[in-house]
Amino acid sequence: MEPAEVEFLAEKELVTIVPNFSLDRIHLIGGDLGPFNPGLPVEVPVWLAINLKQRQKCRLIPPEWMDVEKLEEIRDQERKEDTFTPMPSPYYMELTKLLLNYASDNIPKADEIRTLVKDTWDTRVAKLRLSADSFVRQQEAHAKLDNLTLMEINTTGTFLTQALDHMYKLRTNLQPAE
């Protein structure tokens, strides 16, 4: 899966905005939305907030975890486990790169909280590449990957599919005929 098709994926995440617009509820695909009224937070999906922000139509509520605090205790978790500690949200690198790039306006201390992401995600990979380079070492043949997001997934998965295939094909012509 590209970087591209997860923060598709990404999108379909709800947020709360603050209309400055009314607007009855709209029907769509994906589900009902609204109705919008001036003032009155609502939940949106993140492709819709970030539209209606592009045409200055709201205002966007950070979602609960993108706080400096609680941003710094996770980093610090993620620190100080060896596995990996649950994210607030599945797509969180995702959400705070769509976030910050189209409200940071909205959002305070968005470089702290840019930064703070940045270390978790930087930690979390370090924690992945060693992982994985323990798996292989040991020839192992299954690895249990809780907690980890799809985006984190995707930028080990091909590397280690690759080394895990050359490894059985190493494997298979070392191994006597009979």
Second form
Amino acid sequence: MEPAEVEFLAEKELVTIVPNFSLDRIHLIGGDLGPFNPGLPVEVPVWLAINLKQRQKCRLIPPEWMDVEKLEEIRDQERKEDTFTPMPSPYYMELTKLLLNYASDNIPKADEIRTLVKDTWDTRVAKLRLSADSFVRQQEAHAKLDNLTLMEINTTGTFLTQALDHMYKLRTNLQPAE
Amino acid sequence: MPSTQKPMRYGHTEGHTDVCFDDTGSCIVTCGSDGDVRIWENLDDDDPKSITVGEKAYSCALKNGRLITAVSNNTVQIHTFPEGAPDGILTRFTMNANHVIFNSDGTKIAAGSSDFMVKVVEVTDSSKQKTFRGHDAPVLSLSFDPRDVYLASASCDGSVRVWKIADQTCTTSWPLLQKCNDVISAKSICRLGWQPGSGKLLAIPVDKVVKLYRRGTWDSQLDLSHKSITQSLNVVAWSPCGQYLAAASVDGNILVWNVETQECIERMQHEKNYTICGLAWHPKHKQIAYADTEGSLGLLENIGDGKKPNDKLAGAMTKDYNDLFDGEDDNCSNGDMIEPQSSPKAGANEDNDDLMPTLGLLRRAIIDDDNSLDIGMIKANSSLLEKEDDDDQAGGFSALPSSTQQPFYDGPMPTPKQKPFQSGSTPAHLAHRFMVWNSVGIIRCYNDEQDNAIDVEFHDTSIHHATHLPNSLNHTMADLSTEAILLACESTEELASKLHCIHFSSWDTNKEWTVDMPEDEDIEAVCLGQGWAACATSALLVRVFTVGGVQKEIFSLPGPVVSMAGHGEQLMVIYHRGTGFDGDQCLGVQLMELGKKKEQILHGDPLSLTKKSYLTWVGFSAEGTPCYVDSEGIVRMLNRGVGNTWIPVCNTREHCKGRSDHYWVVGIHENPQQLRCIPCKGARFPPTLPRPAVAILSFKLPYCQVTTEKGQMEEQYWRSVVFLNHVDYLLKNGYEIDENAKSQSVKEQQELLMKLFALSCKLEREFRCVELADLMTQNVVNLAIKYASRSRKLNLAQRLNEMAAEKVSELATAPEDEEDFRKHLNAGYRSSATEWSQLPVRNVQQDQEMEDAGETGAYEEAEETPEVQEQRPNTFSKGVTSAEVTTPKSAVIVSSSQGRVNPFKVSPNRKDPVVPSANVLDTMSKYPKKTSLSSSRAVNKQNPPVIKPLIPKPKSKQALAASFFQARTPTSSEKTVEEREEKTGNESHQVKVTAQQNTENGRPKTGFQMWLEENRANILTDNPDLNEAEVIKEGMSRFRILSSEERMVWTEKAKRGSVSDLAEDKKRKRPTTDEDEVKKDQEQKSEDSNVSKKTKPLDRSTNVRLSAFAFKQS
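The structure above corresponds to the form predicted on its own; please give the structure of the form predicted together with its partner chain next.
Starting with the chain above, the whole complex follows.
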């Protein structure tokens, strides 16, 4: 899967916006949205939120976890634990990126949040690499990784499986020679 | 010495500690550098209640259940006492406050801060602040004049100043203290004090003496000193009676003087000679609590027991006593588990006590004799005895000096009047505040060093774009509507109070206007309506302007304004009707219409507020119903249905998580029922940043037992009724209303009533059933009657029937306005039915308010008839006259058959029902009404079994509409009755079937018609997307394909069908329909309501087929 595809999936997540226009309930294939009342928070998918935001039709209310204190806690927890800790949202990276790119003016301490999420991400990806490394090194047959998000799996999945294939081929070729 | 010095105990971590008693003296309250406030029931309280107020608490004061603390985040906070819930921030400084105090009646506090400032703030209204500038160094201590005229302050700049509170001027200043640059480096914190009661003397600890200054002349009256004082005095404290003065020094010396005699009556030494920084007298008993800079707490008891203090002796023996004191201190600390202190002399020095010059000597001695071995016991016993004594003496002790105090009034105390406010605004003293937040937008005001500006933002940007205005006039009040922004400022020395309106929706180029108020008239509240603006002034006037700036009405208010709100043509003014007592406000409300017809709706009625609360929000719901919110979070709404009374519709505090959380209301909507507000954690109002988010609360009327099903439904029913009141109001005033929403809620109400009815039926509460039925509309009553008879409650059914008949006769006697109009409408097809053309009309009127429900009812009526017929098969016999029970049915039959009938054809059974019956009439009255409903057309399309093209082309529109209606009835009723049906069982299906047949029988049919009815379903399943005309065309072609014999059979059938007597039909069809019912019942039971919905149209067609089968058989 392309990262863009993962991002596309993430855009289905709901966020809260405060619209500055009035619109009745709209009926879409994915379900009904609205009604939109000026000044009243309403939940919409990220794609719509970003669209409205770009047209300056709404103000975005960041998700609850997008808060410096909470993210610091998550980052510290992630650093402390050897295994992966559960993330506040299965699309935390994508959402952070999307929302901070398009609605950073509605998110207090946007830069800090960006750094914190990036830190968490780096920690997790490092862990992932490390575990892949030990997996290959110890020639394990199977491994279990919990609490990985789609984007994280996507970063390493294809490469790892292909690499394992290659290694398998090399090994099976080696063995008859011995 | 007579007084006992209880052992010190650990109170807080080391650092500055403050101590005070609560109003009754039942507990000691301390605050310390650990940021906690502790509430000690007594000195031995091992588990004091702790309230964390901040990182560090510098000073605390307690009065009237309010605890104020000066904490390290530079704020002065209020907490409730004894609960300890935060109750807001009173004021802020740029550095921490060093001392906070209450004035004598607890309405104001004064705080002195390290930023050189002294502020006096009103406790109930933190916006009323007075700032005293003049000190050139951190302020150390403060003292309120008991008469509230002066305020004394001591500062690190070495001066002690007396300020006049009213105009914040410095009355006098003495350079008494040593200069220093910080509180920590100050030699003494110089806690000074006014003499309670008269406030004649001001006591200031200056170095080693206490200087007493005389009020007014401000000259030094006398000095109190003592030889034993070797270090500078830190704190003074007056006894509540004003007769004694206690002072404590930095080396832990505590002395008490009788001020009149200037005698030192007590002298005490801190057990470790630590600096004493807090000193407080018990409000009743002769006790002093003290705290030292190490965070320990101590208590002196029986102060002044030595009424004949042997000062000489004490003075002469100071040196010796010092040793003795030490010994005693050691003894004392023996009992103290926290500060373990070895005391080899314990017990040995026991008789030190005896050497004390004291009147209590005797008693002490006796105790000693008894318990000389156990010091702890002695302490306990003696303190017990002392307590008793104190209780006895308390009266005398305070009674003696009471001559100097103001006479004590024990009745209800007047409440300070609430200040005027704008709804949806935060306090004016804040640098960043909301001037208004309403359903239109937000006005924010920034008032800091860089900027003094107003930001206007609209929720709906299509109204107007956001604007930024300079606030050069210092506007404090604002309102916002979809037409204009209204701003107002109070008068200053040079400038008059101004009303400033930015009428952005104006079509000319001049969008702003200002009006100056007359001199000495300050605007206190403003509001905007549709096309007008109003302001209330300090001259008790309300001035109304047009939105363009034309001055209009002026009227006087009966009292000072509290708040105003406008909506459409309505203006609501809340004002003080009088003085409230014991925390209550005494408010009145005027509501008036400023439209073409000017009238007053509420004539200054008293406003109901929760006890001890004040008004926090006034406004209108989006639909125009007046509402208000009090400080206890109760939202009340005007109930126009019950003679303009106020009904509580929500308690926002119920939704709060914490005790100190509040909801700040910003808007109320009746449809949908929404209370829009902003959750505020630990505060009453939100900060401007971060931008608060609106939350939606639901309404809930405070009905009893809402946990039970009954209570819940009752609450829902009445809520629905209350929130529908606005419809009547809007209609009356010629506004548009949302018909859909209205009919929806009417339907909901009737459904709730029916549910309640069913519930009561189940509980065998028949009387209650009748009461409920009384609330129902006619049609639902009929359903109820059916339900009752179904559930074998014949008595109930009988009663309901009587009631229904009564209701109708009542209606019938009522005068009729719409009659002519109705007649005209009906004329097209009802001219023949002269004898009852009037009655239906009446029902029309009744039914007008409930379209959907009525519709349902109409159908149900039809539904019901056959059922009763079952019971009395002779209904149709010609001789039947006006038997109460039977009449309705016969009429119904007519009506239901009539619905489809070509009005110009005279059907034989039309004349059958000679007796005009009430219950029935609404059914028929429906039909003409439906003509106007465009929705019926829409429904029509989805509704295959329409036989419109087959009816001989109707000449009048009404008849056409009638056929429309008939066609759509089943679907709409299926929806609405669905729920009820679940309860009433499946019987109704059978009933429906028969009803259907009745109607069909009422009209001659052609063979093709009958055939089509039977085969419609087939055609439709083959070609699902055919419309009505196409279906018929298709049907035609299919019919033509049939053999001529078959066609003949149909024609035959049709003839027979039209000729055959109704009653005969009934007889013939009964068995089949019964079978049908059984079958369907079985089906029904296994299916949920959704499925049944789907199957119904199918059922219909099968029924038709079955009936056709019956015909064939015959």
